[in-house]
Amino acid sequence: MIPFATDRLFIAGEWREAAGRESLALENPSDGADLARIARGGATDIDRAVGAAREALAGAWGAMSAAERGRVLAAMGRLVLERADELARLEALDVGKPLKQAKADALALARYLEFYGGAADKLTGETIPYQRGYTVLTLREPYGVTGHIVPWNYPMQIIGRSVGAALAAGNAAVLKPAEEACLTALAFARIAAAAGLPPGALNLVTGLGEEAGAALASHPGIDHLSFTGSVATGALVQAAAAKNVAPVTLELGGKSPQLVFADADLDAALPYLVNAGIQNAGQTCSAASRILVQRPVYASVQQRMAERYRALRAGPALADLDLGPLVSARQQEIVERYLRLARDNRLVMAASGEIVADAPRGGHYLRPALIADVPPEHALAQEEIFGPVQVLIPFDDEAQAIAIANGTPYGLVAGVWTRDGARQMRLARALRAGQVFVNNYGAGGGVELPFGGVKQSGHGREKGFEALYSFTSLKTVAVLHG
């Protein structure tokens, strides 16, 4: 049971009805059974919740002090933890992926909100020195009302670093969740009500990404928006911004590589090279989808990750196994149609995992694939999947390595392991990617770290200081005093 209801809107402090009345199911991924049903909110839902952002500014929230912000934002981590179980249970429910994956979600929303609530009142200015007569400074100022279109692969996380940053700048916020998955960004408002935080300075408006989130992408009371998700949308939304000259934050796809020299250690990286791609059932804009090996140890790494895969298990969200099931049948047949491709292609099926026998027939399962020998023009060396499909592609040297990594739309995260270290730094600043690691993947999400991408991964970043950056306006104030 769903402990709240969930057919209600987050506005000015209160739960309402959507304008239309209307509402849509969410499904359990786990059994494509009905979970609960959300507001199907829209333009006019969108009006008023800018509207009451727009309240907040000129009212409570932004009287209060930086110190004041970060009390509460401090409050609201804590919360999250004292509910994490609850947290995570409506996450494995809502999105499928297994329980302890959805905790690592709960605890890193509140360390998000944690190292914002910490930072709010150490977003300084400068002063620049220029000539006599003058003092001149620089000031970092709230945008106003800033936009959040959040996906469904990772919403804990996601409003924590995008969220929980604009709130700490002093920004009022709209969110938007996507319709596939709400139940953790409802339970973040009532979490935010409880901690304190004044009404109007964060509101919820659920429906369609269509109708809702069009509404938010184009409305010109919005002065920051930032939206993860995919290319194609984030164009779209790119556009409707425009039109209002708003700045906009986007994160999007990725087909990250992992780099793997003849010198590499191995035994470490076995573990990331197949976790990073097979986590939350591959549907990560930074899983490691592709895995580049030079050939003096593309056998051996071949068959270490085959024996990895041969022993993964997907099954229903609440059994805790190494995989769930695919967000919706919409998401199931798309992976699958790359997988048909591969077949159709004669591509090599080096391993694959298996679905537990006792899986809802309704559930949206798949078998975790380890494709090899892939061609890197390849449209699964290309293309973003978003399942739980990795490829391996072998090459000689590092010249050619580069290329391959370098080599599709994408620039979201890399992966180099080798033991030589000119060569880690060589590779640090000749990949085309937003964050690089050496020797690791991911660095166990570092909350702390600029996340973003080049080229069609999108740009701005995210998380760090970086974040409360993206959400300021600068303002040079200089003053001739003789």
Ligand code: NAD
Given for the second form:
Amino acid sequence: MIPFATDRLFIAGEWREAAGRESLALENPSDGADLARIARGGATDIDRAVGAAREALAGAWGAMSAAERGRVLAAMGRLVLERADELARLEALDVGKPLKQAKADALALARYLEFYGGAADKLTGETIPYQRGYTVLTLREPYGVTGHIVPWNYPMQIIGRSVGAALAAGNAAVLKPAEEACLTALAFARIAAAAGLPPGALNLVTGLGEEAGAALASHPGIDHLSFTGSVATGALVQAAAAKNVAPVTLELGGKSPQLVFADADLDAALPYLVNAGIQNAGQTCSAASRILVQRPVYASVQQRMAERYRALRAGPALADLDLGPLVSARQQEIVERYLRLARDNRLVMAASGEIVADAPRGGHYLRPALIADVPPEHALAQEEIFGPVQVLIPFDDEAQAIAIANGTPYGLVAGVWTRDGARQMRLARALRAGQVFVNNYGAGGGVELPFGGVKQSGHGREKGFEALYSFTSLKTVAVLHG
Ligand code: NAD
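Alternative state: the form predicted together with the named molecule, after the form predicted alone:
Let's see the whole complex now, leading with the same chain.
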């Protein structure tokens, strides 16, 4: 196990107690038992972290060349790879994610660090043809101190894509993980130090959203804020940052559809239809929570998905089944409320999976549920449930499919299953989403692929090279030399 004290903050390269000297309990969602204690950081700690980041920019970190920064990130990536099993175990214990899925997250974190490490010295400006006598060029400069507020569902992946890109671009970061999931964030800070990241380049403050998170969002020393989480909190964070006119990237929720046309290769589609709904027990921003199916194949898709659902097993994270528990009793209650609503409204429960008999009583388990014939305007087809619940919606033709797919407040991801090439292209353009996948869903997660939402799914892009642009400010230099 990676040794570190969980109830400390990482500021200026040192592990410090929170100013208020208070701590919070972390729960193991697989059995409800206490797992660790984390420091309850607050405004004073955030202020110190921002100060440490500013000093790092004026010191060793700011003095490093892009190539040197890239080398440090690459070294962090190697350490993450070496410790991927330990990190996966920590994540599984902390958020209840089955081990295999947690391992995939650790490997993705390593990939982000490799990718952004390699990209650090390839971020270039341009020269612009202008009036005679001028040379005009653009410089991509780091914003300065970047804030990163991260949710509990994919801590490693989101830290990798957000902090990794910010550091590669030359910023110094202050990270606030979710209070439900801090262990891999703390391990990440330990790894950064071991890889030689200069003190203050990365600072980590654990604590509550309304305390440490709010203090980070409103801190006047933050030059750019990157928030991943719910729409409601994202709106608060954007409003807080607006007071300082700080730019914000918001990665928010989704109600993403997969559209299955009658000509689709159903054998190929089927695993994607179900997995994209139940991965991480459905607690995924890009979960395919709506499955839209053209009527001629609707009954067959429903029947085949139902068969898969009946075989799904939920149990403790370390048992590594199809699903772990939900992250908290609160999250479980939110999802159960939707299931009660489905029953009260007499929606069709097409199938559900099982909870294994020896699952600990204190864990937050839920039987994954497939619900059929859901009217597109129903709450279950409109709102992000954030649990292992998928709804099936029939459609007649392409125009209706597009209208239903685009008919929610969200626009994060969409999937299309059809063999018709022209339809593939029409749909790719017509669907309002940040990513559209044709005859697949998620493309294996691709760290290279820009990601983000439209409408209430957020704005700004993370992942890929695009994220590096998001973490830089463009300066235009015009030299009049005659
Ligand atoms: P959340 O909004 O409750 O919390 C996210 C983070 O914000 C946490 O670190 C929390 O401590 C912090 N926070 C809470 N209140 C705050 C405040 N007043 N000021 C500043 N920070 C505050 O979200 P969650 O429940 O942790 O995560 C689930 C949500 O995240 C879902 O809606 C999901 O779709 C979304 N999500 C989006 C993406 C994406 O990339 N689009 C990825 C993962 C999760």
